[in-house]
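Just one chain follows, in the form predicted alone, and it is written as structure tokens.
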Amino acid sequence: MDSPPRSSVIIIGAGISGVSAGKVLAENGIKDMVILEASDRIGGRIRKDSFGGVSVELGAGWIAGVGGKESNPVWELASQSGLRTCFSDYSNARYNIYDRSGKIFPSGVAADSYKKAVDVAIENLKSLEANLVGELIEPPSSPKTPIELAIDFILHDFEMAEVEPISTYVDFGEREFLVADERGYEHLLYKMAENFLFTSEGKILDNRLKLNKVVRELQHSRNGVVVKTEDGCVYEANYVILSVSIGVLQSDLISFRPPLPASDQFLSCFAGLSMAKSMSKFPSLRAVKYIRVHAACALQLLVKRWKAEAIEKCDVMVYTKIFLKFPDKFWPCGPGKEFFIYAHERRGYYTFWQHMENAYPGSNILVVTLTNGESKRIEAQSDEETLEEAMGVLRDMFGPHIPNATDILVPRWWNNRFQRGSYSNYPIISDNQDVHDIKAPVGCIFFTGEHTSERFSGYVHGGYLAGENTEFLLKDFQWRNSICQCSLYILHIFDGLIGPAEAILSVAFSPDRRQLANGKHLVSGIKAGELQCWDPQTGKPSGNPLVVLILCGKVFAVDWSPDGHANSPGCDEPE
């Protein structure tokens, strides 16, 4: 099978992050890209399906964060596209709590239980914070009664457990809107794609988008990336943007060659170096021998356990919406009745319900939300078993004579190997270091997705903004493809390193090994780059790469031999 020509960038995953990243790259003149999507459609965890005569959202369904001081970018896209939405008010759900006998808990009891649950959550948070600083505080008692368990589920599972103030609500507002449009939430992605991909009558016909391409191997080196798919295709590029879910990163779907960083070494050659003191002595280059002595460490520029550990530490939330179609309504409708709760002795057992009459009047559809362990359990059983369980719960609440559901739809996000869950769920107490580490690039691999958003992880707008935030790749791309004349400052740094400054010649190559120019020059940028070393004695190429490390605004350069040793001439040890 013939391999396609080399691209500048490969984007793996055509969810909202991948599509928004492609749009930003195109806007910055980088149109030589390929998008590899494992499924037969774009959208990722934004996915609609036809059920009961209407379009329902199997994954992300709400636009959260509307009406605040700043405009939510996803809400802006929805407004521009005329996407139909319905306001959702969860606050009344706590007053629609049914016990197993079909009685609704009195509003006073419900309010007290809710307040108690909030107080317990705050005490738990204080306990966690105290434990971090070595204090021992006994955590409050866990919820035990059915109503306590139900409200605890609502606070911590249905609504993501986040520490106040919640960034989404502070920045964008506290209102939430359910998408209720026949075109689906995914329509926003198709509108974005129109900005840089060729489309016709709402269909993407651009051959840069490759559907049903399951990436199984990603080889990466300083020369770029080689991506291999399940059907035997091979794609090469200078960079890759990995826009897959955190669940996929934790799975074995994509193998990395070499593996993602899993060593405890990270520039240990600089660990004991007083950067300020040594750098202040440039151009004496007293630090060069230190670099030379620790050449093996410097070669492993990005080898630290931070990447692999951060990925494994991130929790994956599984969020399952089960849709049930009925011949007619038997549940209460009207103001404050859209959401209702089932209190059971088992936490999370078919707890949170919603009717779709506000979104689609006359649809006669109910939705029940399960999470995590319950989600995985129902994914492992047949739809018939799930229907029987759900009907048992509904008959507890509304009596034995309600009609049977005529249809059921059960998404399976956990067992979907292209998703492996619904969204990331970071610990309540966190210094955001894990987010930074997951987001940090490894060589020419750049990571994006809602799980890389420090302030909006778990949200659609978090995925959108993460995709737009391609500044690191753009800077690196511009650096590798730009040439600037070598200044006296740069020449002075080279002095004493591989020969007299006036004797230094160099040849710069693009990532695909095309010669860009020769003479006295250096590529500019923020990361490590390569120049061809020239032997000052012979005036010919030495055959060794010149590794240029630009750290803290200063430049280190080492002439590396093929066996991995530095050929820098002797310099004093750093003081």
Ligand SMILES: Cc1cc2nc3c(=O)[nH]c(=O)nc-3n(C[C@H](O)[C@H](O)[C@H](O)COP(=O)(O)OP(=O)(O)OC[C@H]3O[C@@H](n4cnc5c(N)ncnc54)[C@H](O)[C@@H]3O)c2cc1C
The other form holds:
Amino acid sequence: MDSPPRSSVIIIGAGISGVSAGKVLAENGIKDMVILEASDRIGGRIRKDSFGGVSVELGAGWIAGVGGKESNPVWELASQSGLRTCFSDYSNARYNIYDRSGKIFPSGVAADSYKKAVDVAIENLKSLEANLVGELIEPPSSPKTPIELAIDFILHDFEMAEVEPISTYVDFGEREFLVADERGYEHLLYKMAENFLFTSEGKILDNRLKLNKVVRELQHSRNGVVVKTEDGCVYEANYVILSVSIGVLQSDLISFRPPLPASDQFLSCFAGLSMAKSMSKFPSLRAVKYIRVHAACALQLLVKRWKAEAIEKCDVMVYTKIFLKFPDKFWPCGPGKEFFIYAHERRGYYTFWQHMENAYPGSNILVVTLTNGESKRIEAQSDEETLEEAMGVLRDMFGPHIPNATDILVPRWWNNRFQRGSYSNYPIISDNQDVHDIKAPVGCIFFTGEHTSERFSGYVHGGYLAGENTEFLLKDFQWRNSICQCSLYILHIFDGLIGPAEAILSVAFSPDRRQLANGKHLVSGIKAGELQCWDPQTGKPSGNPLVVLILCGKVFAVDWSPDGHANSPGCDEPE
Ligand SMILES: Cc1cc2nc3c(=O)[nH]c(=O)nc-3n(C[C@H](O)[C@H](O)[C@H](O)COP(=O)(O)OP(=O)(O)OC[C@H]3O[C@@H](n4cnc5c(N)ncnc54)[C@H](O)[C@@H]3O)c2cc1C
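After the form predicted alone, can we look at the form predicted in complex with this ligand?
Whole complex next, starting from this chain.
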């Protein structure tokens, strides 16, 4: 059985966020990492497949946010790799709305319906906001006719229900480019992996990347994390970066021991606060500062809805692109015809279509996008049934004589236990607290992934930037290293004073909060002011005071400077 040595960091998941986190760690000198990926490939929700003679993107297809004041980092990666892309102009779709008899709605009708749908969306938002402050505003009338339903679907489901201003557009620009490259969107991940993993001829051969490793359990304590996989392997590390999707976090695939904190653990913060209060007389300026900082952190915790609740609250969007291959082309092509809409009395019923002639001329492929309830419905039925439905819709639009599709590809993101959906979808009115809570580390477990991106959740660049943002882990890493060094001196100081050194260390680093009583003993030892540090070189007392602050059962601060250097703990001033 595989039981490798303890590593500094285990990254769980090799999607774009996991791979970009690995790259940043390696750039910062942390190379003893292990990447555990459940599937047999890297990429996660960036995934290509061969279909109808070309490479199609089952997951992320577009690089969204191009041409603005800042450069989208994913666009930069794509440019460096020479990834082939096509500009997508959705704006014409509204002039290609078909009814069930195959007629295109006159542009005036379509424009009026669009305006009405936008007005309704704004009214809806106002009424939601008013409800929050207890005002009563009549909710606007909901869309009823097929064209209204179709446009409502495009605005809310297809365009992700983001509220203006959309951060991606504000920061990176409003243009979107479809990836149309035989190497696939996932080629960007291989290019990134080349920077820190051993690769040869386009393959990753590095032993630190472990595929087909389904993580089922995370045991975490102040000493680190023990990770157990479905095949019975056990991995240990000082830290874990968990990059699985929000859908996976909501499922029972991974169990946490102890469980992720829920609101009832606020009580332990009170314990921490009272201890901080009792220590505040201690005559060390830095100690007082840390007491202030960490007491404020604890207070912040008190108002948090906290981890488990925050994870549960986040919506998961299911977004499915169904690919259909035809022997001939029967749909209109040319400028302004790439996207078209089907208006049906059932909202979201095979509504949004795209032909792939711009991406791959002559490929004779159509793509239809379904979301949420409709996605789940077609995932549960056979592909033959889906093909029949899609053909019925196409015959409504283009007549009874069109040829049957020769092939169909239906991705199943909802039923994939390593995804459980397509991307996170935070509520329209959100105070960012949920995303903060979802992102906040729990002990040695750090969370990343598109769902932890405050500004770009749901996007590839959101995942990329979230993975890159390992600063908080690096800080903690440095802090823990200093704690470990100091622990040797704690041994010197306390040995013989209040018990055997091992016992004291186990108090300082014990995951068990009940041992806080002993922790107080340790603190009161310091408070008595009888303690001296020992210079490791000379073995003589150095005269510098040592401060250990234990808050919420965790060692937060060590203020000790035998060589004039202060060791800074991992928590900054609260914002
Ligand atoms: C259909 C679809 C269309 C999309 N379209 C776009 C688009 O056009 N533009 C855009 O910017 N974004 C799009 N997105 C969103 C984008 O794909 C994601 O935001 C991004 O890829 C998420 O990356 P990630 O690293 O956060 O997560 P993931 O890519 O999900 O990576 C997480 C990894 O964790 C692994 N994993 C899960 N459970 C375990 C476990 N127990 N043990 C070990 N490993 C595990 C998974 O296999 C996966 O590889 C789309 C997504 C989908 C599904």
